[in-house]
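Only one chain is given next, in C-alpha cells, and it is the form predicted on its own.
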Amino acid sequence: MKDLFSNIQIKVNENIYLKNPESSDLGKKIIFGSIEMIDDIGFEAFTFRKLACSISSTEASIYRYFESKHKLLLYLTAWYWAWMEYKLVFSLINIISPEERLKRAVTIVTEPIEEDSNFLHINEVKLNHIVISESSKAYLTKEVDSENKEGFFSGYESMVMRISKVIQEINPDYPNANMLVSTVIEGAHHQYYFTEHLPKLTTISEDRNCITNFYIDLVFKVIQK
C-alpha cells in the first residue's frame, strides 16, 4: 500500500507561483528552506534574502518561483490543505458507516501531525506549526476576495465541504455543517497553540488525543437529531 502512494503528487493552484517549485531541485530547496526558516523565526522576520542565504542561492532565483513572500505563504498553506485532503480521502476509503467516516475525518483534522515519508522535501510537522501560527496571514488581507476568486483557498474549502457532506449524511436537517467543520479545524489549531504558549486557555493533558477526543464528542453532540 505504501508503494501505491509513493508517487503521489500534491497539486497547488498554478496561479500562486511563477514556476512550479516541484519541477526542480532548487524549487524543492526553496520550499524546504522556507518551512524551516518560517517555523524558526516567524513569517514577519522571514525574507527572501535570508532564505537565499540559508539555501546558498540568490534572491533573484527565488523570485523566479514566487513574486512575493505572501505568495510563498499561500503556496505552503495550499499545499498543506491539499495534503490533508489526500490523507482524508485515503482514510475514508471503503468505510461504509457515515458515523465512522465522520469520526475518522474529525480525527484527521485535529490529531497531532506526523511526517509523511512520501514528501522528503517537506516537513509536515513544521508546516503544521506554520499553518497554526501563520496561515491566517494568508487570508486576512485586502486581497482575499480576489485571491479567493482565483481559487487560492479551494483546498481548504474542499476539505471543509467533504466533511460537511458526511455530517449531512448523518443528519440532513443540520443547517450549519460548513460552519461546524471550519470551527472544529480552526478551534483545534488554537488549542494546540494554547497548549504550547497560553496553557491557561486550554486543558493540559498527558493524553495526546485529548484535543481530538474533545472535538469528536463535540461534533456528535451538536449534530444529533
Given for the second form:
2 protein chains.
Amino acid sequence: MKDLFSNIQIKVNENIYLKNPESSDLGKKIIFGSIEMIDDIGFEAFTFRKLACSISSTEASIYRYFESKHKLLLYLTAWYWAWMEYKLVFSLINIISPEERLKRAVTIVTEPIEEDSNFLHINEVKLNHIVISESSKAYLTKEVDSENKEGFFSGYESMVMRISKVIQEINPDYPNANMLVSTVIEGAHHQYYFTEHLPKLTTISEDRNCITNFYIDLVFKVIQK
Amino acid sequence: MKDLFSNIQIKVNENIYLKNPESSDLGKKIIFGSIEMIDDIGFEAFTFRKLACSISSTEASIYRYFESKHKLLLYLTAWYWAWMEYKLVFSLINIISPEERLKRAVTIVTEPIEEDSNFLHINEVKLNHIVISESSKAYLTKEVDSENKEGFFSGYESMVMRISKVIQEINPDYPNANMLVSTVIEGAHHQYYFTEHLPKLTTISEDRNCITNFYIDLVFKVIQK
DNA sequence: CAAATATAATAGTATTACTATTACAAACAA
DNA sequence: TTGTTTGTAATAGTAATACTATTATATTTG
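Form predicted together with the DNA structure, per the form predicted on its own context:
And the full complex, kicking off with our chain again.
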C-alpha cells in the first residue's frame, strides 16, 4: 500500500464535523495533533485546550471543526473504518477463491497495522492504538441510538457486512455470520490490548501473527458445514 | 440459586474501597442506588452529587466509601466477577463429564442474567447491564497497569483461568484457551449490546438463548483436535 | 459520664467542557 | 479606491463536575 494514490480521500459522514478537517491546514493539524495526544495521554485526559496549545492554535478554533471531543473521537473511528474498508476492497480484488478471500478479510481486520503513506497527516499505527483503546467509548454511551440513526457507525457496519458476505460465499447456510464477524473484530482488538496490559486474559506468544492465526483458524472451524 | 445461603458475602479486593460498603446501611444504599442510577442515566452522566440526592445523603459521605466514581465502577465490576465465579463453582460441582462442564461454564458467562435473592441490595440484572455497557471503561484507562498490579481485575482473570482449565480437561493440547475464553466473554457482552443498539453488527433472532448457543457451538468446534 | 472514634454535613476549590462575542483578514464588486 | 461579504481565529467568559478541607454530630468505649 505504498504511494498507490496521491489524490484519494477517505470520506467521512458529514454530520460528524462542523467543518471538514481535510479542507484546511488547521483542520489537518487538528487531526494529526489529536491522534498524537489521545494516543499519548488517553481520551479522558485529552482536552481541546491542551490540543490547541500543542498545535499553536486556540480552543475556539478547534470548536469550529468539532462541536465536542466526543465528535472528534467519532470522526477518528469513522475515518479508520472507511480506511479499513478501502484496504479490504483492494485486498480482495481479483481474488477468486472464497477461502483465500475469507483468509485475506480476516487478516485485514486482525493483523498489526502498518503506516499508509497516502495519508500524511494521519499516523495509522497510532490511530489503530486509539481504536483499540478508546473507540468503544464512542458507542458505549446513552446517545448511541440517535447517533446510530444519523449513520455515525455505518463504516463499521458496512465492514462487518462485507466480511459476512465472504463467509456466505463459502457456506451460504451459516446463520450467524454477522455475530461471528463482530466477535472476531472486537476480539482481536481486545487481545492486542490484553497482551499489553492484562496478559492473564490472553495467550502470550512470540509470534507476531499469533492473533491473526488464532482468528483465521477459529473462523474456518466455526463455519464448516 | 434461590435462598441457598442467607449468610454468604461476596468478597471484593479491599483496596478498591475506603470503607466496605457492605459494613453499613449507608454503604448498601450507595451500592443499590448507584446500580439503579448508572443503569438509568449511564456512567458519564452519573455523579456522586446526584447519587447523594437520590439516597438522601451527601456527596462527602459517599466519598468516605469510594475515593472516586471510577473506584465505585471498579467495585461493581469486581463484585460482579466474584459473584459469577461463585455461580460457576456451584454449577460445576459434582459434574464429571468434561463436555458437560464446559457447556455449563460457557452458559454461565453468556446466558441472560436472572436475579439472585441472596443479595438484596444488588440487582444482578441491572448490574449485568452495567457490566456490558460500562465495565470496559474501568480498564480502558491509562491507569490500567498500576490498577492491575493492585489486583483490581483479578476476579475477571480468575474466571478466565477457571474456564480455560475446563477446556484443557477436554483438549490439553489446545494452545489458545485463554484467548478463546476472553473472546467468548467479551464477545457475548458485545452481542447483547449490539442486539439492543447496533443490530446490523449482530444476528437477530427470536431465540432467547441464541447468543449462548452460538458461543457453545463456537467453543466446541474451535477446540476439537 | 467523659474521651475517643466513627460517621455525616457544610461549604467550598480547581478543572473541564463548552459558548457568546469580538477581531482580523482575504476576496470580490461597485 | 471603498465597502461588503465571508472565512477564520482570538478573547473572555459560563455552567457543571470531580473532588476536598473543615466542622458538626452520633456512637462506642474505658
